[in-house]
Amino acid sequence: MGNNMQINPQLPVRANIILTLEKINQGQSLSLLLDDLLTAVKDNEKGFTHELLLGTLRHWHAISRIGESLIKQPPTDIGITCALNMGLYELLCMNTPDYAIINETLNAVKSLNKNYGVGLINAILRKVADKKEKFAKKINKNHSLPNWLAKELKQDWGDYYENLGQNLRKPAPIFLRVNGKFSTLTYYANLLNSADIAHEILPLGVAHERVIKLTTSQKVQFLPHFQDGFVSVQDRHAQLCGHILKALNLPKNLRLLDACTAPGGKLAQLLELSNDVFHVEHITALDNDEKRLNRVHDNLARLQLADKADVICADGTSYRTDTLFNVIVLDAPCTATGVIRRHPDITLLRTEQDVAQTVALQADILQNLWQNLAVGGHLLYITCSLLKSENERQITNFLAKMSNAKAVDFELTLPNQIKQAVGYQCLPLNDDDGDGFYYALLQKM
């Protein structure tokens, strides 16, 4: 049914978007597909393509519910559903004239040899165009999450649930981490002023640390001195990692392990802080994915930190070392439900079954890495998940099993950094918030 067609500059823009949506529905990830798509479209169409694809993904589940309510027999070809959802998103959320949306969507479907879907898509788009306001209200009122995830979030975060559901479909803000080896936050903010790049300085929620938020869209590679390593893009809540450890006043000559390190943002932050704050003698960084480790090497090279860490490919469930570590940072694999704003395809790729598998994997890694921690040493457990099963419950279960583990208190001060039985859950509840992250600090007794 046209499923074997590839992205192709000869096809209409919308046809290439449909193909990309189809691949995501078959399990491929947006981050691996987006470059191919944007390369295939003309420069003056890149912005439109990006908005239509990401907007359709952000609202996918809310839009699908409209389609389902109007269709008696759901199409057997996922490509037809993709075309319909794309057309509905453009109709309800973008400024293209209705007649153009309907014509162009149908042309795209024909160009993909899916003529059997034309009648259905035409009928539904016309029906919705006639009552546009009613349907626009409907998709904005409801969350756009798969039902299983909505249910879990409602159980875990009842008080915040409505707000969370609405916010997870908005684009995430861009935050910057200034590399203290080359610049200070104030100095870098002045460079942004000189370059007319609009930004704000916000508190991080730990001690007196601050973070820069860009308030206008900006190509990262054109930020002042980006190529020279002055600055990195890192989420506001991801930046808590180094500062939580910094507040511990750790002893000198530490051995530190950064587990599940790729793509290396937290590792880079730890290295930037290391001489002045941590006095780390040695950092080992490990990840079990050779491909993703290439990104770690690229990041460290740009920041001029490449010689500062041993980066190894190893599995966190089995890795062992003779010389124990004083600090382990475990950025555990998770369902990534906290970063849906940045990766809207997560709501299509994750299933309820993934949660149980992920929780089991996290427990295995925790159990194994604990053996590599010296007595008196600290383990900082981090996920970018919103689910308590991967976060608070995971850690309380671990503490119940391990008699030589205790939770260490630390303080986060922002309203959306919410104290848990152990650690803190950070929630993305407004436009200034970082992503959904969980932090817990443990010590080996």
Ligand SMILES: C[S@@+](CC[C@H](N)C(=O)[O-])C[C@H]1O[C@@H](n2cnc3c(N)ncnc32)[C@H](O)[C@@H]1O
The other form holds:
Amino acid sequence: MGNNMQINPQLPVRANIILTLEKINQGQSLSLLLDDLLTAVKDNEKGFTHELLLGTLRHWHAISRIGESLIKQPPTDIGITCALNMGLYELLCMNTPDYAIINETLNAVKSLNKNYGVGLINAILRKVADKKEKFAKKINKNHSLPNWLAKELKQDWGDYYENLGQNLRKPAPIFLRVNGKFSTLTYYANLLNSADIAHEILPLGVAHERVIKLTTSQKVQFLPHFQDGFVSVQDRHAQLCGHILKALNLPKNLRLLDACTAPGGKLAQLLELSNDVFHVEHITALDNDEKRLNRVHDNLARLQLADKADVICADGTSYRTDTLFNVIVLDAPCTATGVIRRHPDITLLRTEQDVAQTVALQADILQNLWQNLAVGGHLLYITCSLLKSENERQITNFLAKMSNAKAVDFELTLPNQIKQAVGYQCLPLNDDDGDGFYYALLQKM
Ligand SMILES: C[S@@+](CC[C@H](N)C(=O)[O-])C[C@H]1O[C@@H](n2cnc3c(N)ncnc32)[C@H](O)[C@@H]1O
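Could I have the structure of this protein in the form predicted together with the named molecule, to go alongside the form predicted on its own above?
Complete assembly follows, chain above in first position.
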């Protein structure tokens, strides 16, 4: 059963959350919906709205299993499942009184003209409210991943799997990258101290580099000198990119291709790091998504780096240049299973079929970009995926096929940066850990 109602300020807050969940279940992404939702709710409801929506998504599969165990016939309207899951999450994981949750969830359902779901939702919420402790234990015990993904992660990560499954449903920490063109990490940490912004300084895992972690939630636009480009938000493991390349002590005047560049996080880091020692003469940055390239331009403008790179719209599977590159960064399109903590809707949007398609696309891009690399040049392959098929296996298959490619060793030193047959897999296993990233370094012979 469809629903043409749109998120709007006249609806109760829970009704707007149900509509958002419904759209995600139909394939839209949270990042495109969240602003609309938060704009539609009152200021004093924004925090609650965020917590209820994100919490429901983080626990979606665990909650769905509870709902399914109590219902004989699953509802034909996905909106009813969304309302039920939202109600169950609030009941089992938030502090709202039970009667208020049940009343408000039912009111929301009625305001969406879905009265046919009221009886079912009322019955299930009351049943669960009566045995809250039992169901709360259930929800917390297991992972909240779709079965196909849980199976793949178990195969790939054996001993780490349980911990990984639990951690993927937690919110991710916020890390900052300090722009060395304007500041040092120590100087910026002092600015944060002066502004009373709680933070920690943590190692990055490569050379002696460090990173800032914010320890309280903070609107980034209000960070000291954010608009002046002193600092950017970038995940701890994403920040390895520039430092792995810097540690190679490459010759000066590098010609670098940042393939798959949008929204430009790694590109900006490379430009910020470029100096007399790690000297990038020229960067070409490409992506095949025109819209996402707008975000690259915005980011570079804020960091005052707009004139430092040629940003082009091109397809990595076919792009060719006459002047070959010394370094190619390939931050490949992937299943993004490593960033589920930041985008919990991935567990609803991704399917098992997506994996094979993504692996094939990555192989095509890698194969084509290799033709643009000069002999002696390096290619840094990166994904934010946890799956070995996109990572270690992708690269070992490439090396087996390409007689002019070899793996280059580098060292990452943190416990959850795990050495693979080629490269490293970073896993989010602790609250301080960065996202799930894979890095492999190749050289053309
Ligand atoms: C993981 S994101 C890159 C993140 C970026 N490097 C950063 O650090 O901000 C992958 C990017 O690959 C792009 N992409 C997907 N298929 C592509 C293709 N065939 N050619 C070029 N870019 C592609 C997507 O548009 C997306 O922006």
